[in-house]
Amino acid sequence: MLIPSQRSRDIEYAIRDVVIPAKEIEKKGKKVYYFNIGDPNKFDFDTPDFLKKEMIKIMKEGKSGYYGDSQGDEELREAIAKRENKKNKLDLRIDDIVVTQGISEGINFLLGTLIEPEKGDEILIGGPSYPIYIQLSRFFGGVPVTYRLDEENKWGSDIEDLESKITERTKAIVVINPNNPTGAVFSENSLKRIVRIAEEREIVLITDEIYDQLIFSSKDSPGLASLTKNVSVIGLNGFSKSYLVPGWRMGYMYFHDPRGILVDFKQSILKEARLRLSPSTPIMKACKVAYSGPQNHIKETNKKLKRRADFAYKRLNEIDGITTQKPEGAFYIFPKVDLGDRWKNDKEFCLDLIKNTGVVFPYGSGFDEKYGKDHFRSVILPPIEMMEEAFGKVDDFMEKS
């Protein structure tokens, strides 16, 4: 028998794991409600139309299948970099920018080159977080450590929380904003307070600012690079969220380096990146069109996360034993639930919820086991009709649990 790494083996990816029990049951004939993944496809969003007709072109045009140049398209680099320093207040050249196959390929990278498994690296995480910031940074033998975001804060960062976890051995402070799987936006007065720890202490930033673009509160969140001259922020996004093309999986990191330290990182993120030789070619250059093209799905994509995010917050507060913070960014809302002596733990509620209503939410400690723990996320992607169905059944099943 063929054994698997103990670390393939501890791998556990909540948003996706709960899909296995979920589908067990919709082949009996159940409804099934997945509101486990932020996929606004599908539901009732579409790529804009700009960006198709933009794919369909290059495609008819031809020769767009070969492998492209591993660091990624000049023409998307250079129009990344237009973006981020303007949004930034930077000075980005092409050759600050790597173009991966989704944001998750970043990830993957940044934390394979970052940790050094035999001295015990750090990476500290604001918590809960997207999962694949904990698991990978294990799985390359790295200690995740998660500072604490603030429930009763909506969600934001507890600055002292951050700082007193910061040892000799934190290589970096990872930074999600706006936040997943919270929906929290953070303030500038918060993200200048990490700013300045991360000078003081010299540690490296890293920004996932995949949702930026979707912010739906009136609070104002500048992106953290543009808070600094003198920290090194290396900065994750994409058009997966923003342009509604999840499936396309293209997404970007750029080093911000004003005191020089990232160089040789970069150039080991770059031998990683000819390893895989290339992002995909066509989807490349159809993404290159995206900062300069028509923007006014933006606008309509926010008031339509608005709306059900208004609907969402109200709703789920409804029900007995859940309590909720209201969305302010992203697709995702997250719910603490009253376990009692009902269910051991979340995971366990959630399963129970699954068999029982056909309703698919991650569990909450998936998130963070500290931080996470007693929750849920769901997404606020589903028309409302839909929400206020899978909800009313949530609702019944804690009323009778």
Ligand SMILES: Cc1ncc(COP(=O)(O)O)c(C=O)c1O
Second form
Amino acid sequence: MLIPSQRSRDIEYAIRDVVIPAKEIEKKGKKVYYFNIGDPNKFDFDTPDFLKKEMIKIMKEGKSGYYGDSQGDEELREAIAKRENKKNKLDLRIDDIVVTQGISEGINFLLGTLIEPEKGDEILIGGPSYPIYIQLSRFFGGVPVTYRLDEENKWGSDIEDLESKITERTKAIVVINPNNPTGAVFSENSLKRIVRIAEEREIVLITDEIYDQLIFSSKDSPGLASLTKNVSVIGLNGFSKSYLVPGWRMGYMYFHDPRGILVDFKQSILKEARLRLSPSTPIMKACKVAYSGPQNHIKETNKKLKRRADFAYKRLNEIDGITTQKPEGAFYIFPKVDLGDRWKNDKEFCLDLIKNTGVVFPYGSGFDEKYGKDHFRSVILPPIEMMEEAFGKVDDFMEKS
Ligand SMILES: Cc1ncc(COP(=O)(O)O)c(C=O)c1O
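Switching conditions: you have the form predicted alone, so give me the form predicted together with the named molecule.
Then the entire complex follows, led off by the chain already shown.
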């Protein structure tokens, strides 16, 4: 028997782990509602035409199947620098950009390069959090520490809690805005307070802005890097969500480094990038036009998401034992469930729900044991009729339980 490493055995990913019991009941002929994965293309959203056409053109031209530049195609990095400079009023050059196979690969590079296991390095992350930050911090031998996102305050960051959790081992603060799993969009004021703390305590900021164009409230939320000329900010963004190509696996990382403290760090990231040869060459070529092409699909996507967020908020709050805040951006809603003495914890609740109704939600503690427990996450991507059907089943289930 080949024994897997302890660190690999410790990995948990609630978003996909719930699929295993779902597949079992699906095999038995039960209808399953996969409301677990933030993939718009699994519902009635599709890649904009101009990107599809670009991809076809590239394939027809041929000769795009070679290994690309490890750091990313220069023309793509130029397009990315132009976009991030405009958004954040920065002066990034193409050397400050690293193209990755989805943000996921970038997070992998980043945490692997940041964490020194022997030193007990801590990564400060808003909780609940998209699981990869917590899971990979642990995988690389670090200590994920979560600061509270405050449900009573529309899931805004609890800045006092954040500040109280900084120690001399804190290596970086992670901000996900708009947020997965809560759907919150952070105010400029709270982002400025985080920047001020990072400046005072000389801590690097990591900002994941993958949903930055998917805001459907009236709130305006600036890029974190635009708020500072002193703090080093490592930005993560990509095409998966806003350009409806999650399966293309194309993301990037940029270094806003006003004090020049990331020079060696960036070189180590590039070593990791070289080790995996390159991102997909044809996809890099196609994504070159993403930011400069027609952007109408974004408005349409947000219009649909707003209607679906309003519906999910209203319908879920009607269910006895479930309460929720209203999402303002991204694809998610993160309701609280009154477990009473019916279920031991949120995981048991979600598994019971899958078994009895076929509705698949990842359990809240999979997004952080402390600040995610007693919750579940749903996507707000399905058409309203589908949500109506599924949430109706949840309602019946809650009533009968
Ligand atoms: C906050 C956040 N970051 C990163 C990712 C991963 O994105 P990618 O497809 O670019 O790997 C996701 C996907 O759901 C996400 O929600």
